[in-house]
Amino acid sequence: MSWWCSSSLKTWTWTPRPYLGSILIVLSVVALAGWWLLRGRHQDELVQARAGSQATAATGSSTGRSFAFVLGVVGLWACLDWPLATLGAGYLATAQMIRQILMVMVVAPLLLFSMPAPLAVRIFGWGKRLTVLRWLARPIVAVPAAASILVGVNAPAFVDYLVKTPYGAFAMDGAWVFAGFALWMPVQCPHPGVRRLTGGAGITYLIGQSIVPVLPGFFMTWSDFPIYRTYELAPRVFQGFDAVTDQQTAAAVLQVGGMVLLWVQISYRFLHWAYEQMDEDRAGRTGGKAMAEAGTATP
């Protein structure tokens, strides 16, 4: 058993080979909820309280939370293990751009929003370690931040050099693991002390983010010929399924997959929102007419 992903000339099999590495991180991860569950909530009221009194963005029920930290888990598994990460790595550039959309678009957002806010407060706290987060929580500085990894991680000199070998996979993939959690901080942070965009300000942030998926799939759209060697030298894992045409089908999956999933959160985001409009409105005028009738009935 090999501790990480990394290219290989060898002949493609669907024999399964797992990856001790990521299986260490998803336990990991389902050992932290665990502790959380059992011990780690009860041990200290006053981050609870202090959590809890100023956690004014935080939404969603404990139901959903799970549910949403059991579909992130499992998210970061298909990511980082067989038989995704092995293709990605020394196959197929499509199955590399499918793990990169799946972890920054789905499993980063599914986990942050799985935090529960005392968790959040024990792992930061509210001095030094905040200030960063709060930093890296500003739409100013998270986008750039996010695409910059985003473009230098899939430029065919780094993507070459770096799949080479399990360590370089390794940062590679570490990096997409930032990018994706530092690109919905600004709206998806789960620390109280971090003010969160939420309503207009949060849609139209989102919006603005759509552009990163665009990025770094714009040079593999225009090219006629393969831009990485790691995939045109690869033995091929499906007939006619050549290295250009691979290269073209990832872009596809990094441009529409990534912009298909944003604008589902970008939906679901404002419906949730205008339904909160709607509610705000319905109880200001519930609330008016019961002032104007005690009004009448005032002697």
Contents of the next structure:
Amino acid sequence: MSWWCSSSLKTWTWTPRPYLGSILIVLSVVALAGWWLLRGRHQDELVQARAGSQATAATGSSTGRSFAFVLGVVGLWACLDWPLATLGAGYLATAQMIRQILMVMVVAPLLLFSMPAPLAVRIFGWGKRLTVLRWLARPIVAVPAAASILVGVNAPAFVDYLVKTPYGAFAMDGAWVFAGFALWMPVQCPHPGVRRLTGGAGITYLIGQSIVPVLPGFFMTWSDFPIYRTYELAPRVFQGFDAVTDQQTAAAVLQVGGMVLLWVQISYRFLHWAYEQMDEDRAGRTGGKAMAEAGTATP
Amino acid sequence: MTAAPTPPWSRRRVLGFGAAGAAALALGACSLDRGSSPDTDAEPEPKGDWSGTLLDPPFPKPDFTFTDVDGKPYPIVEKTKGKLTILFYGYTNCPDVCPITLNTLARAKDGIGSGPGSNPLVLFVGVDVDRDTPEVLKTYLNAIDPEFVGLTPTGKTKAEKEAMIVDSLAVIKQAAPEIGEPDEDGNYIVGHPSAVTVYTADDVAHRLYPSNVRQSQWVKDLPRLDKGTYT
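Now that we've seen the form predicted on its own, could you pull up the form predicted in complex with the partner chain?
Let us now look at the entire complex, which starts with that chain.
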């Protein structure tokens, strides 16, 4: 058993090859969640009270968060282990882009959404680490950070160099995770001490972010030759699926897949925001009517 | 706003999780399989902006008469005289190097389009005497590029055919193929030279290419070789 995936000139086989590192990481996340559940929730109220009025109200029911956590962990495991990780590290650019999209657009927001605010407070506290977190959750920092990481780790020189060894491939996966958290932090930060972008501001931010996957995808679509040496010279997994077709499919996954996932989020947020506005309007009208009735009753 | 006291033991515990994970990964990295680095960098890198190694003295063409995919004799020297010719030895059941190299050459040809270097004569010699029959070679190459020429050794016996492969490889200073042990299904791999020999119009090879040459590199080198430039 290898500890992390990396490229290889070995012929592709569908014989499972699990990776110790990915199993340990997934188990660590599950263990952290289990430990938190076993501690009990009695301290949640204390933390919420401490956060006071500056905290952004947490959204999502407990069931929804649990469901998001399970989905996030399953997605994380799928990204880091055989077969997707093996295919992505050494055989198919398409598989690598599926991993990237899953990690950045699915796993990161789901894990951020599922993280209970008190756990975020435990990890980041209320001191210097929170200051750093607040800084990272600013769109002016998050956008360039996520964009530069995603463009950088998709550069052929980086990809071909990093996927050669388990260490390099591990660093690349770590960069994706960081980019994913950076991208979603302004709208999904679980710490109650960080003011999140909600409503129209959050939607505008996500629309702005949708341009990020387009940048690396552009070069992959329009290049005359395969840009990644690793995937060009890798043993073929599917007959007839050559390096150029693979690269163009990877570009489509990155651009279309990333865009679709982002717009699903944007649509969800828009509907949520619209219903909130409607509820507020309704509450306002009801309150006004009640006040008007009270006013007429009072001499 | 004042900082709320957080029990230090919980932070230690969280840090402990991270440290344990990192230690486990580091331990795993040291004690387990270090992963397989691609062999694509194992071959010597040529100098200058050429992807192939300069041969001094140049290699002659193997003066042998093979059999083409239609069963007709194919005297290499005569049939390729004055043409840009690419000679590659492999086998149709090859899982990696052969299909990659042949597909790369086919796509490079497409990439050059027209003009010098756009129509090299690609000869693929099947070294697996038992399985690489002319019919099998024809089907195999048609799927990659129907213009590629498939060749099998000529001879009455298997030993004669194998000797022809070994002798022709010796001309370009390449080692003889090695047949692997068959598995339970009777499949076996064949160890064979992966070098690609390119002959220019003067009927000698001035450059020997490794199997890991990329399409973009072929597109750069083939037109120059076709024009007679090799240094």
